[in-house]
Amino acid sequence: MVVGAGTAGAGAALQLARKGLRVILLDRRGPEAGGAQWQNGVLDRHFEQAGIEPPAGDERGGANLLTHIVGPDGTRAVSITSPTVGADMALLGRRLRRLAAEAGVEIVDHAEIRSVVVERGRVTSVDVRVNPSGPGVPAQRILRAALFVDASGRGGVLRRHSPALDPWCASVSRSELCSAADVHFEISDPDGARRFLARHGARPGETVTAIGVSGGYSTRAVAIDADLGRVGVLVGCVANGRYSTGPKMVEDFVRSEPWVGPRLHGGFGVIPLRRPYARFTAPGLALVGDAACQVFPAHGSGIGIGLIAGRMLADAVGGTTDPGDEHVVWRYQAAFQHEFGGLLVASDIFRRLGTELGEEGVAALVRSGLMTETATEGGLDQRWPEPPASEVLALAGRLVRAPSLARRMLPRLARGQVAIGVGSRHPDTVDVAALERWDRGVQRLLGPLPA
């Protein structure tokens, strides 16, 4: 049983069915409302690694667009060709549900988990109320499964019932959440849009991304179509109450730019930014997607990694007599941490640095020239950037000329480099004591959470 029919849940259900397992996929919403309903930047290579066709046709938005990165005061940082492509998440979600159904998955919408039964530490059944036709008398079902997959998002509707997982999966703090929004508008004044682009040295069809506009960890990407007919505004900031919110950031931008016309469509959400939980499997239970915090913290993207996690889970449990056996699902956890754990810890260290720098620190970072094309492209491509030798000497000189930034950045960058290798040291087999030691080492690398 997979709970949550967003992209991570529908993807996991598809992968498990491909392995010959009998799968049921539940969602509390209707078939057109599951998962994110906005556009997101994704990487084709993540889809290929997950064994799923990358977005195409109407599902696919702009690809390889020239992106101009500017600081909070408008100072130009770098201009790069982004490795990401736009994806309509609603259409992607519908495709994954269709593929899952074609693979034999039973999909049940409007399903509410009423209670969870745990026997000898293992989740064994759930009490589900189903109301497929809206108001009326709901149907009640008791569903048993060998393996439950929690893909219900950061709330984790199943994980908090597991005695093994509950101590490892604390609720994500507000300082580790991103309030994000992506909204698209008509352009009512093309000349005004041209003037906005010209201020940043950009042309129609390109994106202007301002960083540090609402706290050190924040962004506002404005993508204006080549025909000057539409504009997309993608924003995000830390959701700790000290800054703005995604919807408010969009509202403020539209108010300041009168060339932006009527709203077409969009959505908003709150995304976990912390590194993945050290443990996200237990007897009879595995987490995927936001429920496991499988997100690239540096910019809050988890679509591709969540799809890959679904394939890793299916690879671990396929062909076994008991797919929920603790030793079986631990293999999935270990494989994920070995491949992505170190990268995501390093990304979390970088994300915390941005929060610590604040708006003034980010502006100083841009003015210093320390935000290079290599670093920016690496972040967008969800990998740890490794500058070429020709760039290292120039960076060293810039750090010498910016001692206050150097004092903050160098220790974090050093810890990030060490963190890259930490995932490979995650225990291969069930060993809670070894996992506790591993987790303490990761926490030392992260350091305290910035205020």
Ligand SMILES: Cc1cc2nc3c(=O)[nH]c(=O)nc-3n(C[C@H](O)[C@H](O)[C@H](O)COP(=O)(O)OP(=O)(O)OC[C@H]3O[C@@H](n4cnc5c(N)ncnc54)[C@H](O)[C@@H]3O)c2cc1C
Contents of the next structure:
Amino acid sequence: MVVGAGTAGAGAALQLARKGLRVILLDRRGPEAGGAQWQNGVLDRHFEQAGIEPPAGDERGGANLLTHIVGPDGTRAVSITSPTVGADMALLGRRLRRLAAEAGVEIVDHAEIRSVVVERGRVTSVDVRVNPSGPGVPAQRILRAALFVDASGRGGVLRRHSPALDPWCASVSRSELCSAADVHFEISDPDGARRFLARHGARPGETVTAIGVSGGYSTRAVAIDADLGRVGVLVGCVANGRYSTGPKMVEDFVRSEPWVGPRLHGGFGVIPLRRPYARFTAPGLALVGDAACQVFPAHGSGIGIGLIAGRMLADAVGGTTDPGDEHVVWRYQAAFQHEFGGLLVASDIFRRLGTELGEEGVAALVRSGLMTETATEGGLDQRWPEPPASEVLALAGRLVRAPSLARRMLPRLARGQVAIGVGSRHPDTVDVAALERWDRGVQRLLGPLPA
Ligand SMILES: Cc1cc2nc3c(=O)[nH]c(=O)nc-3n(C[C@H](O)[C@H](O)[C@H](O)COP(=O)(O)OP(=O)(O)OC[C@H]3O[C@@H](n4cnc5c(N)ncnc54)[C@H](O)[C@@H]3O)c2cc1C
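Show the other one: the form predicted in complex with the ligand, since we just had the form predicted alone.
The complete assembly is shown below, putting the previous chain first.
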């Protein structure tokens, strides 16, 4: 049973059914409201790795768009062709559900988990209330399953009921959450939009992304259509109350730019910005997507990695006699940590560095020239960027000229470099003591959480 029909849950249900398992997929909301409902930047290669066709047709928005990155004071950092592709999340969600249904998945909407039964440490059944037509008399169903998959997003409705997972999966603190929004508007004054673009040396069809606009870790990407008809505003900042919020950042932008016309569509939400939990499987239970914090922390992207996790889970449990066996689901966790664990810890270190630098530090970073095209492209491509040999000397010179920035950045970057290799040392087989040692090592690399 997969709980949560967002992209991670619908993807996992599809992959499990492809392996021949009998799968039921539940969501507490309806087909038009579950999961992300806005535009997301995704990577084709993530879809390919997950065994799912990349977005195409109406589902596929702009690709390879020229993006101008500017600091909080408007200073240009770099201009790069973004490796991401825009995806209409509502259409992607619908496609994943359709594919899952075609593969034999039973989908039950408007289903609320009432209680979870744990027997000898293993989640064995849930009590579900199903209310298919809104208000009315709900049906009650007790559902047993060999494997439960918690794909219910950052709240993780099942994980807290597992005695094995509870100590490993603390609720994500507000300093590790991103308040994000993606809203699209008509442009009521094309000349105003043209002037906005010109201010940043940009042209219609390009994106202007300002970083450090509300705290060191924050972004505001303004994407203006080539025909000056529409604009998309994608924003995010740390959600601990010290900064703005996603919806407020959009509101402030609209107020300051009178050429922005009526709102067309959009949405907002909160994204976990921490590395994945060290342990996200337990007897009878596996977490995927935001429920496991399978997100690239440096910019809060979770779609691609969540889809790949579903594939890895299905690869680990397919063909086994008991897909919920602790040793079987651990194989999924180990495979995921081996491939992504180190990268996501390194990305978390980088995300913490951004918060620590603050708005002034980010402005200084942009002015120093240390934010290179290679580094920015690598980040957007969800890789740990390695500067080419030809850039190393120039970067060293820039670091010498910005000593206070260098003092703050170098230790973090060195730890990030070490972190890349840490995922491969996650224990292969069930060994909680070894996992605790591994996690302590990861904590040391991360250092304290910035305020
Ligand atoms: C504004 C914004 C912009 C973003 N931009 C990007 C981007 O550009 N690129 C990118 O890769 N990522 C982006 N993200 C992050 C990305 O959207 C998430 O990482 C991703 O949607 C997580 O998918 P998920 O399936 O794990 O969780 P969700 O999408 O949260 O889905 C969880 C599902 O579980 C259901 N559910 C919850 N509780 C229960 C329950 N008790 N019982 C039954 N069902 C339940 C919910 O209804 C929902 O359908 C963005 C997020 C936001 C908010």
